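Okay, so here's just one chain, in structure tokens, the form predicted on its own.
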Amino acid sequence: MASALGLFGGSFDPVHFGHLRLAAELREAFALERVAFLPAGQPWQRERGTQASGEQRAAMLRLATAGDPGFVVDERELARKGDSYTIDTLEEVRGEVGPDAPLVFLLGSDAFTKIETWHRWESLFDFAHFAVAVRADDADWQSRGPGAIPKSLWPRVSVNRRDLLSVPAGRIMTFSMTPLAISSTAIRDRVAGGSTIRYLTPDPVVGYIQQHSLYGTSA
């Protein structure tokens, strides 16, 4: 079996320690060779655009992940014209890594509960596994249990990492994430309000935000 690869999509506007910790836990939990951060281009379900440009968000990701050989930044969605769909990314990556390498797509439990609204959602599992990160404070997921996952997907749920990594795609597995109360929205608000964001995101990212006057007047 070829080495397993992780895919982590998001706006990353900006990237912060919560993103990095989650990616590290994903890599460890599923014994992944590396995790590719995929900054979003034009997410079709998002009502408002990002504040930082695609180039700036990718630059901040490169600064944040520099020095960790287990992390890479994949800018394919930024280069794509028009709306950006996860299915297109998974098809492209699968074509590049071949039919045998396990692909593990990371997303939060809040996003996964809306999976049925995604473009060609039933085809997603032909190309990758889905690792669902469940926050300790996600009361809705905790209370609904299996009901949080669409019933049609129940046969895909696995509790065995070895089972997931034995095939290239098609499984769903949840894992608990370390609770870090950090969000990109809060970081942007703090910058706009003139408060420090040190220790919320890596220092090189703080410096980049200051240099480019992103999100407000001071980082």
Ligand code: ATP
Second form
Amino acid sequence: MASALGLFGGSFDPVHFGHLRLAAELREAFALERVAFLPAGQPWQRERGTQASGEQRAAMLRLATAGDPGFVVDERELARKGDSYTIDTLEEVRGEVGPDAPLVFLLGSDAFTKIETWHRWESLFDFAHFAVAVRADDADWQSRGPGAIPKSLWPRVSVNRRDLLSVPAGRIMTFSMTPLAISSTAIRDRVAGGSTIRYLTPDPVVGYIQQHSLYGTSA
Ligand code: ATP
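Having displayed the form predicted on its own, please output the structure of the form predicted together with adenosine-5'-triphosphate.
Expanding to the full complex; the earlier chain stays at the top.
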């Protein structure tokens, strides 16, 4: 079986322990050689863009992942001009790793249930598998369960990791991760309100936010 690579896209504004646990648990579950964190250049679905710059979000990711040799930060989307689309990244990475290596795109259930709104979404499955971590704070998933997955994708759902890793792309697997109801929004709100964010994100990230007076205050 070719060794599999994990790709984890997001705004990471800022990165937090929910992201890090997702990456660690899915890396273990799918025996991924490594997980590349891909900070989005210009998240096209967000009305006001991100609050921290691309360079700052990448710097926080580097601080958060420095101690884990299984994690890398891949800044390719930051270098791209214009909107940042996952499909472009998947196409590019597939070109680099060749046709046979399994690629596994990691994401939370809240993000996956909106996949039909992504640019060229049906082509995404030509390039990678999708590993979906059920989020503790995803009310839609908690009430509807796997029914929250768009119906047209049901034939792609796999319940067997070996089956998924035996082909390079095209399958979907859901995964119950340790529930951590942490979000970047809540962290930004706490900083703006002057509350502590320690133990929601690694200490070096807390320090970076303070030093750069990110998210509205120097708290
Ligand atoms: P925001 O609050 O700004 O929307 P976020 O905390 O959801 O941000 P993103 O950078 O948008 O973080 O998320 C990147 C990916 O990580 C998405 O696939 C998202 O579903 C997933 N994710 C974020 N937080 C968690 C969490 N606590 N548990 C599981 N998955 C998460």
